[in-house]
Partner chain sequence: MTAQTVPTATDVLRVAEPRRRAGRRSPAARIVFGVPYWVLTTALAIIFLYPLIWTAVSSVGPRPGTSQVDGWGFGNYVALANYQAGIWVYLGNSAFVALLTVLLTLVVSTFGGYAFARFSFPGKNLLFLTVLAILMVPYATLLIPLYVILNMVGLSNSLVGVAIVLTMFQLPFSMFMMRISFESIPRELDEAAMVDGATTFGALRRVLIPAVKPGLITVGMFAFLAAWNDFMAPLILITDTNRMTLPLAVANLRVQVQGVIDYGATEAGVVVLALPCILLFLILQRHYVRGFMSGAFKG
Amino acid sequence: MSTLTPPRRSKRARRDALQGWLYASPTAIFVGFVFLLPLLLVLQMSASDWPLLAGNRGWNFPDNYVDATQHRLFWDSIWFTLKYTVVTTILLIGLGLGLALLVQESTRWKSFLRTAFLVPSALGLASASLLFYVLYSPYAGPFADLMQAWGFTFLGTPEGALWSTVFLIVWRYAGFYMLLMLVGLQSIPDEVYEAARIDGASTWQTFRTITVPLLRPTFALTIVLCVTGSLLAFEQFYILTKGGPDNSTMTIVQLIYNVAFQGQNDLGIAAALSVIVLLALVVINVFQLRAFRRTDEN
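Mind pulling up that one chain's structure, the form predicted on its own?
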C-alpha cells in the first residue's frame, strides 16, 4: 500500500498545478496581448526603417536610436519633462500630505472636506484640460477682459504655460494623493501617538519622528506614481499648449507623438524614443524603490 501513495500524490499535484495554470491563463493571455506583444512590436519598429505610410522597410539598427538622440528637441524635451516632474511631485506629495492631515484632524467638516477635495479626481484628465483651456482662454474665458486690460495671458509665455499646467495637475490630482496619504496615516496605531504624548513630545517632534518615518511605504508608493505619471505627461500639454510657445513645453511623450504622426511621420524613430523612455522609467523606479528600502533597513 505504501508504494502506491507517492503516485497518487504526484497525480494530485499535477492536477492541482494544471488547475492553477487554467485559472491563471486568462490573465496571462491578457498580459501577453496587451503588454508583451506591443512591447515586442515596438522593439522591432525601433530597429527598423518604418515610415508611417510605407510600412517596414527592413532593419536599420542602430540608426533610429542615433537619430532619436540627435533630434533637435530631444534634450530640451527631457530637461522640461524632468523640471515638470520635480515641480509636480513636490507640490502633489506636500499638498496631499497637508490635506490628509487636515482631514484627519478635522471632525465637524471631515465629510465635507473629503468630498470637496476628491471631486476633481472624478474628472478625466482630458476633460479637465479642456475645462482649463477655456478658463485660460484670452477670448472666451472668465478672465478674458482682465487679461486684455492688463495685457497678459496664462499660456503665452514658457513660465506661464508651465505653471498654468502645473496648477491644473495639482487641482486634478491633489485629492487622489490626499486619499493615499490618509490611508497611510490611518494605518499608524494610536498607541504610538499616545506614548509620544506621555513622553512630552511636541506636535512637530511627533510628526518628524513618528508620522514621517511610518509613512515611508506610502511615500514610496505616491512618489513612484507621481514621478511615473509626470514623466509620461501628454494630454494636458497637448490640449493646453501643443508644446508651445516655441516648443518650450514639449514633453518627451509629446515629442514621440509628433515624430510618429506629425512632421516626420517616422514610427521607427518614435519607437526608439519610446524604448529610451521605458528604460529610463525602469531605472528611475528601481532606484527609488531601492532608496526607500535602504532607508527602511537603516
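Everything quoted here is computed from the prediction, not taken from an experiment. Residue numbers count along the first chain shown, from 1. We call the rigid core the largest set of C-alpha positions that still match within 1.5 Å between the two forms. What changes on going to the form predicted together with its partner chain:
- The two forms, fitted on the rigid core, differ between these two forms by 2 Å or more at the CA of Leu18.
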Given for the second form:
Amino acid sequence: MSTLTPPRRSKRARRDALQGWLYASPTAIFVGFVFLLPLLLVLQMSASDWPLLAGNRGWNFPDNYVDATQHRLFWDSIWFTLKYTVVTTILLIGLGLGLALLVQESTRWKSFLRTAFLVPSALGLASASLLFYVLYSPYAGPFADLMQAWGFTFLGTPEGALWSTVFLIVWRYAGFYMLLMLVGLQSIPDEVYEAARIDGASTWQTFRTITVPLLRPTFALTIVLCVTGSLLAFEQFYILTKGGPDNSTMTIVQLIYNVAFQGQNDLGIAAALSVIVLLALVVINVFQLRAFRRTDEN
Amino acid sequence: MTAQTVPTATDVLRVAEPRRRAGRRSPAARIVFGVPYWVLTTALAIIFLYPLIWTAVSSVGPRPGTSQVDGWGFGNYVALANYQAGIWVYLGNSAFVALLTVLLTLVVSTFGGYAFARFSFPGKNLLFLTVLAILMVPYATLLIPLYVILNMVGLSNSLVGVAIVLTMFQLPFSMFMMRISFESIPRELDEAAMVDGATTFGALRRVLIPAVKPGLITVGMFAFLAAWNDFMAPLILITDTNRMTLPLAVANLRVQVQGVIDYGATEAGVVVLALPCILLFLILQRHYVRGFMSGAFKG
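Alternative state: the form predicted together with its partner chain, after the form predicted on its own:
Then the entire complex follows, led off by the chain already shown.
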C-alpha cells in the first residue's frame, strides 16, 4: 500500500468512502428515522401538550415535567423499581455464580444441568410470565388446592406479588447469568489455581482470593446488564400483576404505559416521564462504568 | 467490546476444564460431599424444568376455570384455535413479523457490517457509536414517539411498522456480530476476488457471505427469537384485533367476558409460543451460546 502514489491513493480512498457509505446507507436510514428522529420527537413531546388522540397542541414546557413528578404514583413507582432492581440483581448475580460453580466441570450430569438451567432463557419474557400466571393461579395452578386449603394467594398481597415476580425472573434469567459466569470462570488461567493448590490453599480461600477478584470484569458486565434490565421491567408486571395489588408493584415503565395509553391518555406527560428515565439511565450507566473502571485500575 | 476471542459453545458447554481433583478425595469424603451435591442439583433441575413440564402436560389436561369440564385431550388447543380471529391469523401475524424482522436485520447488518469492517468513510465511527447507543435508550422511551411517527407515515397499526421497529432494536447486537464476523475473515480472501475482476458486491456475495454464515445464523436466530417473543412493540403499535401477534393474543385471553379466565387456552398458547423457541434453542445451542458470548452486553 505504501508504494502507491498519492493521487491514486486519494482516488482509491474516495471510491472507498463512496462504497462504504453505500453499504452503510441502510444502517444510516434505520438509525436516522427509527432511532434519532424518535429521540428528538420524545424531547419535543415532553415539552408539548400532546393528548393521545388529538395530537400536538403546541409547547407547554415545563408543565409535563411538573405534572410527571407530581403524579401520585411517581415516587412510589421509582421506589418500587429500585427495590425490585436491588433484589433481582443480588439474586441473579449470586445464583448465576452459584449455578456456574455447580456445573463447571464437564460430566454428563453437569451438561444436562447446564441445559436444564438454560432452557427457560429460550422462552420469551411474555411467554414465561403467562406460564407463571397460570402456575400462580388459585384456580388452575398446581398449588390451587394448597392455596384453597391454606387460604393464601401468590399475587394477592404486595409482598407476595413482588416475590412471585422475582421468582419468575430468577427462573427465566438465572441460566443466562450462569452462562456469562461460566465464560468469566473460563477466562481465569489454570496456572493460578495450580499455584494456589501447591501453596495449600483451601477451596474457600481459593474462591475468595482468586475466583472472586479475577471475575471482576464479569461482575461489572452482569451487574450493568441486570440493573439496566430491571429498571426497565414491564412485561412481567403487566402480565402478572398489572401493577397491583393497590399499585404496589407499579414500575416506572408500567407508569409510563398507563399515563400514555390507559386512562390518562397523555403522551406529553408520558414523554416527560420517558425523558426522566432516559436521563437517569444514562447517569446510572456512566456512574456504574466509571466505578468499575476505577476498581479495575486498583 | 474486547478483542479477546469468542469462546464457542464447545468451549463452554462441553470441554469445561475439570478444576476439582475428584480423584484426590477418599471414597468416604466423596460420599459426604457427593450426596448433598446430588440432592441439591436434582432439586434445582426439578425447579427449572417443572414449570415447563407441568404446563406442557396440563395443556392437554382438563379445562380449568371453564364450565366445560372435559377430560384429557386437545380441548385447550381447540379453545385457543377458536379464540377471536383464530389462532391461524395470530400465528400468521407473528410469523410475518418475525420473518420480516429477520430479513431486514440480515440485509441491513450484512451491508452495514461489511461497510464497517472493510471500508473507511467519513462518519464511520460516529455511525457505529450511534448504533451502539441504541442500547442505552430504553425500549419504552422510544416506542411512544415511534407510535406517533408511524401514525404520521401511515404505518400505524401495521405489522410492517412493528417489524421495522424490532429491526432497529436488533441493530446493536447484529451490527456488532456482523462486523466482527467480517473482520475475522482475512482481507486477502475478498481482495483476491477483486483482483480477478469482481466488484465489491460480487466479492461480498460470492466470497464473504458464505464465509460469515455462522454469524448470519446467529444474527438471524436472535432476530427471530426477539421478534417472535416481543410483547411491548405490538402492545403499543397494534390496536386492531386482527393484527395482533400471538403473545398479545394469548395475553388477551385473560381479559374474558364476566371475568372468567381461560387458563387452559392460556396454557396451550404458552406451549405454542414456547415450542419453536425451545426447539430452536436445542438445535442451535452452539450458535445460541456463541451469540450470548459475543453479544453478551446486549441483554
